[in-house]
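Taking the form predicted alone, here's one chain by itself in structure tokens.
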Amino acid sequence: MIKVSGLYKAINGQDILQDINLEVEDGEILVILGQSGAGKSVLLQHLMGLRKPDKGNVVISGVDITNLSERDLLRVRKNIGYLFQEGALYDFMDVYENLAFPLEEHTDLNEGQISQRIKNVLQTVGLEGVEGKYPVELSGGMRKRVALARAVILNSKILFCDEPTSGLDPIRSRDISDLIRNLSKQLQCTTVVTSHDVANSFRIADRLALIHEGRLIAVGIQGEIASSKDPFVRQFFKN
């Protein structure tokens, strides 16, 4: 379980997150929605331990990560896959090398085992045979798939995805969203996705949360969110 309690964060004197309280159950897909600048990505960075809150704490699988040392955080992060908004693939590495890197850093697998793991994960994301290509040779959708493959290649039980459909056309956005849901359920991951893509969020989420001006103003299943009486919630989903 992931539990966020009383989380506050200000950056350059501006309140970004204000009294965030949120729980994510094991195996659940939670999508955090909101406008640009609402605080979605900053919240996800706190879940990853990339930022420290001004107040409050984040507990992951029973471990309060708020004040952990970088060394202890690295141990926690070994169980977390992170899909960055722009993919963040290494341009100077081909697909095989991008996927092999975390395996070489964090496992004792031999070369043959690494090769087989890479082949399997590429097959899972529908990209067989691209091991020798560089990121620049791939389409935007293919780069997202490779980045997602890298995020899950360690068989992590937690998956964080920051705006995974950003920059993609509607068909590719739907495909990536469906792939995230299928992978999450197949691997039994606890998955948190940030997005402004309402339609695809409704497609994949077990629950949704809406953040506005740094505050969580609605959390629930689709029917609960859609029937909210809050004016901003109604306007957000209407648009």
The other form holds:
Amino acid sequence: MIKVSGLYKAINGQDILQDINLEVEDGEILVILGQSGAGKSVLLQHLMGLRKPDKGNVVISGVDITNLSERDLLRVRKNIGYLFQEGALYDFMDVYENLAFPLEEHTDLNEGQISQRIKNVLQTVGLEGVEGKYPVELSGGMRKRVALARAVILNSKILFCDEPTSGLDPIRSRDISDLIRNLSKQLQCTTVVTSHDVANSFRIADRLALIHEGRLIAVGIQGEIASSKDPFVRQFFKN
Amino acid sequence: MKHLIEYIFGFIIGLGNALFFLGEVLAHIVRGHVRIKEVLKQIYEQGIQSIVIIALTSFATGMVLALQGYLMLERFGAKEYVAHLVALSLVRELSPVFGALIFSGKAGAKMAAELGSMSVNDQVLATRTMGVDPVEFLIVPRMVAAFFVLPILVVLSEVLGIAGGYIVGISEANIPGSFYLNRTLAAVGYVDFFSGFIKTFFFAILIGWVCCYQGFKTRGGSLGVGRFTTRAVAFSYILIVLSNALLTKIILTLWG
Ligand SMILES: Nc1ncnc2c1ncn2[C@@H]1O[C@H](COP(=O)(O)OP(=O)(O)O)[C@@H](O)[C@H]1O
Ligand SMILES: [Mg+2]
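Switch from the form predicted alone, shown above, to the form predicted in complex with its partner chain and output its structure.
Time for the whole complex; same chain goes first.
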């Protein structure tokens, strides 16, 4: 379970996150919706200790990560997969090396096992025969799939995805959304996804949260959120 | 006045951060967190990057030194001293300083630009999400590699510079080849060689530090990469030239 309580963050004197309270159950998929600049990425970065909050704390599987040292955090993060908005694959490595990297760092698998694991995970995300390609040679959609493969390759039980559909056309957006949902359920991951894409969020989510100007203004299952009385929430879901 | 205080304050904070960064790098090295495979890759890349331009520059510089030196020395009837002039100028000052300047313009710029684009594309952050320390994985290998590559390049530069002088010496000044070589070997003493060579290690640390630090803290998209890379090279140049003056003074005082 992931639990965020009373989280505040200001960057350069500007309030970015204010009084964030949030719980994500084991195995649940939560989508955090919000407009660009609402604070989604910054919130996600707090969830894995990439940033320190000014106030409040983040508890992951019973461990309060708020005050851990970077060294301890590195250990915690091994068990969390993170899909970056632009993929953030190493551009000096080909696909195979990118996927092998976490395995070489954190497992004792031999070369044969690593290559087998990479083949399997690429199959899971619907890619084949791209092992020798460099990230620049892949389309945006393929890059995201490879990045997703990298995020789950260690069988992490927690998966964070930052705007998985941004920059993709409608069909690829749907495909990657379905892929994330299926993968997450298959691997029984506790998953947090950020998005500004309402339609696909409904496809992915068990539960949704709406963030606006650094505050969570609605949290609930689809029906609850869609029938909210709050004018901003209604406005957001209208378009 | 207020601006000046702010400026000085900002400078001190910046220097503090840069020193903290260097401390982090050294801590990894001391603890033996050095990835040999990455270091070898960086040695290869940095070496390949700079070797041709350093070789050409050194060879040409050696020739020019010999041409000018021969004309001047001949007036005093001491043209055979041209071998001295070439070898000592190169070994004591020119090769270490020019080598370092060229190295920072090629390998240093490469380090800053690569790390900068990795910073703005979230690859540095991604390294942390995968449970790996980016300083250990991305910075330490580059700095360790520079520490070995620059001194090697400088020695190569000295040899090629002397070769350039040799060619001018035997063809233009009609100095017999074996005589020229003997003169060169006699001219360059232990102190001469090492007073220049020691400096290359300082320069290597300086270039690695400045360029990696600027790359690592790059923000602001592709514009930022350009800005921080140029700044990295400019800082390296200034620091090389200034520290060279200081180091030369120290070495000459201690060693003669
Ligand atoms: N490193 C930073 N420095 C300054 N401001 C930042 C930084 N990161 C994010 N912000 C600001 O925080 C706010 C939220 O950003 P972000 O979480 O990236 O939004 P999004 O919801 O689009 O992901 C924005 O106003 C952004 O300008
Ligand atoms: Mg974002």
